[in-house]
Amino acid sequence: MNDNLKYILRFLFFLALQLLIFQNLNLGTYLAPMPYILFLMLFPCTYPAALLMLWAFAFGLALDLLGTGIMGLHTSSLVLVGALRNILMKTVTVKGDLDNHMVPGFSQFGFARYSIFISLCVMSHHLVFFALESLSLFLFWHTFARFLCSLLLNVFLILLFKKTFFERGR
C-alpha cells in the first residue's frame, strides 16, 4: 500500500476513534483519554520532523474544528510532539538501533525503552495541553492531578493499542 494512503487512512481512523468514542467517554474529571497521540508514533523513525509537524498540525486542527473544547489546544500540543518525537526517540535508542523505514515499537526498542519513549511523548503533549487548558496556576494541584492521571491512562492505552493492533506477531 502506498505510504501516503496508509497515513491518510490512519489519520481518518484515529480522528474518528477520538471524536466518536474517546471524546464522549465520561471517566470523571481526572481522566482524559487521548490515544490519538499514537498516530504520530506510527511514522517511520527517520520521517522528517517538518512533515511530522504538518501531519500533527492537520490532525490537531481537524480535532479542534470537529470536536469540542478550546480551539488550538490539540493543535499546539500535537505540533510540539511532532517536533520532539525524533529527538525523544534518539534519547532512548542506542546508536545503530534505528533503521530508515522502521516504525518504532516493542520489537525494535524492547518494552522498557519503548514505554519510556511513549511516556516522554505523552508527557510533552500533556504538559502543553493541560497548561493551556487551565491558563492559570490558581488550580495547580487540580491541573497536576489531571495531568498525572491522564498521563498514566494514555500511556497504558497507547501501549495497549500498539501491541494489540499495530505490532506484527512473530
Given for the second form:
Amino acid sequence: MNDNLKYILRFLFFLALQLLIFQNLNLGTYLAPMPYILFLMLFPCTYPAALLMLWAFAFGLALDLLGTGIMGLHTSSLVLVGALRNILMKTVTVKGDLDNHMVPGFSQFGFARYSIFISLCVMSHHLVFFALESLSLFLFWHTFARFLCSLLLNVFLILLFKKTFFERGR
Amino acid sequence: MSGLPLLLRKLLVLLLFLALQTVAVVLLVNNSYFQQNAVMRVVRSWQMHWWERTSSWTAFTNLRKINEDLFLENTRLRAEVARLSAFEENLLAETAGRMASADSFSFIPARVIRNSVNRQRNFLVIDKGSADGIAPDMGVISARGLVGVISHVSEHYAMIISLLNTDQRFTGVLEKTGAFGTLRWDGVNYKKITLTEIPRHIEVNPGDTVVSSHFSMIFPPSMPIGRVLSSSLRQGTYLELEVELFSDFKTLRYVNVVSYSGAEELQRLTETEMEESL
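Next up, the form predicted in complex with the partner chain, please; the one we just looked at was the form predicted on its own.
The complete assembly is shown below, putting the previous chain first.
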C-alpha cells in the first residue's frame, strides 16, 4: 500500500476514533483520554520532522475544528510532539538502532524503551495541553493532578492500541 | 532538502515549528475567552507601562485647574506673608519706641480675561472690579513680577495699564545697589523693558535683578521685575539698561491686585506738603 495513503487512512481513523468515542467519553475531570497521539508514533523512524509537524498540525487543526474543545489547543500540543518525536526517539534508543524504514515499536525498541519513549512524548503533549488550557498558576495542583492522571491513562491506552492494532508479527 | 547543510535544515525545521505553534496559539487566543483574558493580562500590563508614560501628556489638560488652585493658594500665602511682615515691623517699631504704622498690603486674586502684547499701549482686563474692592491706581502683580496699574474700574471688571505701555512709567530699583531709575517700554519686544536714568557711577552687571521700589505706594517693595541684559551710557550722563522681564505677558492668566491700606493717607500727606510748598 502506498505510504501516504496509509497515513491518510490512519489520520481519518484516529480522527474518527477521537471525535466519535474518546471525546464523548466522560471519565471525570482528571481523565482526558487522548490516544490519538499514537498517530504520530506510527511514522517511520527516519520520517522528516518537518513533515511530521505538518501532519501533526493538520491532525490537531482537524480535531480542533470538528471537536468540542478549545480552538488551537490540540494543534499546539500535537505540533510540539511532532517536533520532539525524533529527538526523543534518538534519546531512548542506542545509536545505530534506527533503521531507515523501521516503525518504532515494542519489538524494535524493546518494551521498556518503547514505553519510556511513549511516556516522554505524551508528557510533552500533556504539558502543553494542560498548561495552555489552564494558562494560570491558579489551581496549579488541580491542573497537575489532571496532567498526571491523563498521562498515565493515555500512555496505557497508546501502548494498548499499539499492541493490539499496529504491532506486526515479529 | 537533503542537499542543504544539516544546520540549515535544523533551522528550517525550527522555523516551521515556530510558525505552526504561532498559528495554533493565535487560534487559541482568538477563539477562547479565558485564554484571551490570560494573554490580554500580559498585553494590558505592557499597556499600563505605556499609559503611565503618556499620562504625563494627558495630565496637561488638568493643568489649568491645578494652576488656578495654586494661584489662589499663592494669593492667600502672599497676603499672609504681608500681614506677618507688617506685624513684625510693628513689633520692631514698638521696641524702638516709635508709633507703629497701620499700613499693610493685601492682595485680591483675579483672572486675566483680555490681554495684548502687540500694541504700543497694551492693556489688560481682569474679572474683578469695584465690587471686589479694586480701585484705580492699585498695582497689579503676577507670580513672577509686576504687571501694571489699574486705570479704570467698573463694578465687575477692571482695566490695567500694562507694563508694556509706552505711555506709562514705573520705578525700578537695582536690587544689589539700591539705585533706582525709570522703567519704560520701547514698544518693540514684549519680553524686554528699558530701565533708564541710572546714575553712571553705579556698577551694573548683566544678570543683576531689577525689583520694585521701596517708596512705592502701589507695589509691595522688592517685587521682582526682570534681569539686566546689557547696559549702555546715554548722552554721557546716565545708564540705560536693557531688562529681560520675568513675567511672560503673553501667557499671563492669573494676577493679584495689590491694595495698600495706607495709600490714601500717604497721598493726602504728600498733597498737603506740596500745597504748602507752593
